[in-house]
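A lone chain, given as structure tokens: the form predicted on its own.
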Amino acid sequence: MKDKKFKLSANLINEYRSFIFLALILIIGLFVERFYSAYNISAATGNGTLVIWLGLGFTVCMIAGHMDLTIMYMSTLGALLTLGLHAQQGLPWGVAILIATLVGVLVGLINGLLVTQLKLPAFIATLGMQFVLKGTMYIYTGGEELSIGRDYDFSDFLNSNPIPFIPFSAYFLIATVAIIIVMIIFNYTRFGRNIYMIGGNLETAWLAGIKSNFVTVMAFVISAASCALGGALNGIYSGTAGITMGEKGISPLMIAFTATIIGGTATTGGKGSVVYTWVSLIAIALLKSIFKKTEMQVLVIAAILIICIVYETLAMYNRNKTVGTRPNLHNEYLKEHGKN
């Protein structure tokens, strides 16, 4: 019996493109001074952790066949609420974080109901919610930046490296645990499989008896809650939060969207992985530590995004040519060219 030989195919490269992207960044880092220092890795991954929470929420919704454009504003509101409730109202960190996360659950519930009950396109519903959230933030803060106050204990913990000899902050490790939990839910529970099914084919999901409206609402709830929680922790990690948090340089929303696409999540839904998005976001965080200038960061990230989109477009075209709306189209092509 002959041993199977490893074959490097275009499909294999495409499937693991997020890991290839990360590997390229790590190779380039060999030629960058102090790239592999503990301080640089800890700072790069720590500063990029907020977008991991956003990527988590965005990926969950996109797998379900929708886009949640509120992720950046939801995280900012979560940060402002947490800092305000603790520094101004004197609530413990745990209570402030819980309230901020529950507000995220409420926003996600409203988004889900707008999509499932009022039949609004998710793009329109969440775009409108952006303005609601931003207006709420202005009312709550008066347009001013909020600070952590005098209690730095929890902030110091999030900035620390709790595992010896591993240069990852506690904030980054908490986000990684959240990614693992969602991965387990998606891969090993009925609810996770249902999200993939409604995103891949809503009619088939309905025929299978899946409560698609409930699953869709829950996808938006998970998205908003994860962003609110991530924003709350980011506010404590950074020590301050403002309404324009994250709007300088590359928008966190665009980074989350880019990483989701690079990670292989289909814009049409039904395919994707929060782990692959996580890998892509780590690669982007390390890339930003290599290229200090924003224009170079935008250029490299945009180039990779374009390559992924072009490949997906060509792959979809070839797939539709074979099993598209005209199932016999491929056979007709072969017959015309004498290959049948």
Partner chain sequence: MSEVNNKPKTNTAKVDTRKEEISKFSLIFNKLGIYVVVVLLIIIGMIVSKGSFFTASNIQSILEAVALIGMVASGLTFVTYSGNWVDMAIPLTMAAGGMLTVQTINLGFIPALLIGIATGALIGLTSGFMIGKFRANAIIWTWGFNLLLSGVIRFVWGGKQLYADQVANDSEYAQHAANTFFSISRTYIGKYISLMAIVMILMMVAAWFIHTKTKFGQELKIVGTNYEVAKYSGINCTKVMIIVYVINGITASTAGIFFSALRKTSSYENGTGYDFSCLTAVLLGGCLMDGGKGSVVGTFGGVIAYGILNNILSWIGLGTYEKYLVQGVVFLFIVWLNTYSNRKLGKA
The other form holds:
Amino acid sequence: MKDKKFKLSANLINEYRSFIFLALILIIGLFVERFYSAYNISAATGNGTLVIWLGLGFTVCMIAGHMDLTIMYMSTLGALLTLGLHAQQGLPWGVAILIATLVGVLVGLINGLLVTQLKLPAFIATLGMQFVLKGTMYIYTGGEELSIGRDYDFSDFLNSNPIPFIPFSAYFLIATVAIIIVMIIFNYTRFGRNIYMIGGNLETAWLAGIKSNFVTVMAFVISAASCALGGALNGIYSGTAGITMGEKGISPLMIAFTATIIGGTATTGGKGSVVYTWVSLIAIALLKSIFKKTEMQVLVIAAILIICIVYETLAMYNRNKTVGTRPNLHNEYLKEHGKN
Amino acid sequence: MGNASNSESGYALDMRSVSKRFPGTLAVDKVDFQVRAGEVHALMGENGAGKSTLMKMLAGLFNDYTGEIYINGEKRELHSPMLSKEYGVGMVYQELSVARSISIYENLLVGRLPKKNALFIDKKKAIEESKKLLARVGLSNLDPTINVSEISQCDAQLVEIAKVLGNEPKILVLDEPTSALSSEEVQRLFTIVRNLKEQGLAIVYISHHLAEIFEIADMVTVMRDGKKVDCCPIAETNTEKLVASMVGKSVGNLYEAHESSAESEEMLRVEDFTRWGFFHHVNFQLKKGEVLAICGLAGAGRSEIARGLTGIDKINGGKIFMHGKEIEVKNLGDSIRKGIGYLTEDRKVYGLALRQSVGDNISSCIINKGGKGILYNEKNLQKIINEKINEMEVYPADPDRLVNSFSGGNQQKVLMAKWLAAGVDVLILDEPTRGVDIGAKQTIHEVVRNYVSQGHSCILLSSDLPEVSGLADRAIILREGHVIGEIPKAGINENSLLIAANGEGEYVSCQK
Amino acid sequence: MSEVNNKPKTNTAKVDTRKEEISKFSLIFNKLGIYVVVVLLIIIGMIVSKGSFFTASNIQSILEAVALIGMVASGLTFVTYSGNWVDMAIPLTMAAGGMLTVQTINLGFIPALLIGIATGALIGLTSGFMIGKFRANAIIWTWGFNLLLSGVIRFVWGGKQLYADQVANDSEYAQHAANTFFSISRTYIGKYISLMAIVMILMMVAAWFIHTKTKFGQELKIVGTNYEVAKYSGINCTKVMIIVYVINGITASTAGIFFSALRKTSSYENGTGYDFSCLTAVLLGGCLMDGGKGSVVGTFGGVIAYGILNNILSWIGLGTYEKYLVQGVVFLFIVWLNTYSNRKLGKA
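Now show me the form predicted together with its partner chain; what you just gave was the form predicted on its own.
Shown next: the complete complex, the earlier chain at its head.
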């Protein structure tokens, strides 16, 4: 019985490991100078907001049982389009962002159709789409960096802290609202539960009459659209956008992937939550403000990722070893060893 | 519920002259199939006879069948699973099709979770509804919010049936529902099936087990080569007649009486063999030339003993003696070298590399004999491969042919050939003839007899009781991980095996 | 027993010939298809280059471009063949091989080379162990492992680039070693054939030999087709997987060493993009992503085709970046063809 209790708490720890991760970072933060200053919190979470959008997309696809590698270039494309349309074509922000998001929807649609219609494995299909997007972006910009140019009003708003006494930038809050909306959709609507179902067992879902192809495509569309929107806002928030945006430092794609794994989303699909990913991403964003050197950030984040992967692998390995144990024989074993 | 008297024909399901063509073959050829409401209708036939195709047609998995299907007298086009479900067809598939990481109530109500308003689902109502469904299959004290991964196999099977019942089907199709259940659980299932029958459902029951058919069915239809060959009330037929119409000719006794080729010399002895939680303190002895059956209900630990003996799973205690000398087995490769082989059940998952050739499969246990040092040349093994192909009568006898182009029976023969090629002294046969046609079954049995007469030994783990009583020279009885008795050759028959496996009867010597 | 054996067998199961046709067709297509593509590409190349396709400099540039990809692909073939799609740790395995060789150049050229290769083998060993023994998801594990390696290398060397001539101390021995190191990617045998291309072909031959002529290759065939079946046939799957990844690690790190010699510098970014291009080449060569089908001969064809394709794109006048677009589309097409023929095979 003691065994069971221990197991239960271990499961609980595992379930909430993203919160534990965040708590650890916050505790370490106590010993870091100016960590708890409003400016630091606001800047750290603001700079980490782009990956919140990416993490959102990645988690959504992973719950549906797929991996979407295009998220990073999708957000870059979103940023480039928005800045380009605003600065060069002179479109207002709203229209530019809308167009960027629609392009995201289109790319998500292509990803989804590659996976559902041509039956390509999502990982491989989006690996290829990455290069298509990269090429497209070069053709669009010619490799130049784009910047806002004039009109900093909207950018200033995204950088400001709109709610008094709460040190979070508007950009971060918008992303958080998006997370909450997706969370509600996933937990409380039929569509959301269907995403879990197709991730958990695609055949069952299909036989139950869930339009699994549609749901899968929608998962990719949500992913790409949120990345495009996030990228667009990020372009305005930071004022510049370039193709190599994602390639310097630690790749946002890897951060999104890491956070999804730390958040406990099953790599096979059917289990996970965007909220856990969100918590891990905040933790990673704060972690970055503790370790200023990129090398150190990469090492720490990679180490945590590897620990999670190894833990999951070993847990699965051990579970498979004892799967099928008969309860009454297990009791007999305990009895015999109690005697010895 | 489907009230049959409303419809003209009086049938809940009436398939008229339906056909389905696959490239190259006519899988279902102008079959008429009728089921009344309140009737359990067994559908039988060898593998490849077309019964699965017929049922898939009913489930709406094909949109290019020909013929007419009437459900409760109305003509329906079953061109998608959705349509089929809407018209009242409920399919319970052979493989479990529940999502394990998802809660029970969501599995039960998949695709039709109740909504509170236009946007949100109504969890309370969903749980209430699923409790009602679970009660229909006798699981009223199961908490519907836990995940399917936390409940037993049998319960998961019942949840699966409850899920199908949730769509209020008029026709319920059960495809081999007992394959993963023990005999107590089968009885539980039958009670539920009888209940459903009384509620007025038309039930199509697919099974290979004749005993089950005679117990539960009212009518039986037999298919062969895509055609319906026989249809009659169960009271008007018997085992011999059914088997005869299934195989297309009358067979005499499938298992002829044979002389035991067992010698007094000991081949294998196992002492105090234990893997905690799976089998405890197992002792038995195997003689040269003997076929020893380990019999027991599903989940008694038969396959686990085999896995322990061959080093696939680590054991916690006990000794293995081969030819009187103690041996230690590290893994299956080691075990094959020391003379113990293990023909696994389920050839598609554990047995055969389906996308490779017959030759590659047969040689897969003896790759280390394929050349000197690290070198490998298939020519060195060609002789033994051809020899085993001929011995097993694999048809067509082409070692370069891919295994997945063979029929099920021939695939099983290839699997048997692979283990004959391994040349082990003790061969453990785990369900060697599950799901194969009778011709292949006979060949495999002959080869097993032949094999032991050459001075090897076999351990037979099989749920097919006629097979055990026909092949085994001796049987030990395993129940809940303990050996509880032994049946000598003279005492082995289907009844004694079944009784002993349930822990009763004269042969049970010790009861834990 | 003889009495039983004499029974006539009339009802042996019938055979379905359509399956045979499909599988035979796919086999032939998988084996030779890529060389048809190569010939077609050469013809297109001759047209778009207006006859200068076969000039020495063009052949030389094609060979140079494919040499590194070919080296990595020779090892990656084993990974794809084993049913694990792709090794995402290839970029950092290449980088690590280059870094370690440059860092230890003071020991002499040959020891440094061996250390670099051994690094790759060690990385492969780790991956193989996790994937073979503990059944880690190959993609997730190698992807995560790639990040970890990146973290370690960036941390240890502070994200800096290494130059062999700067690392080497003043002794003549070390300077000589550094110079030898630089020269390996610039040596030509005869007039046009570079040492790199020779090494690539040698590695291909070695891979072909291991793949078709050894017990390991035969075991890999079963493991790649179905891991469980291999396990239940007494094949030591852990060992096979470890060998697969060690081979892959060795080829990747060797390519990494040549790459850093070619660029004269070594950094954590050295192998970026090679996972993708090598996978393209391997899949072009007819390796099935589900494992168990494919050949090194095919991969060689795939590598050549990939090289010629890039060459043609240059002749058309596309820059590096515009090429990405075409490469992505080609990749998607190849993957589609691959899964499509696999489905055909699976049905058969």
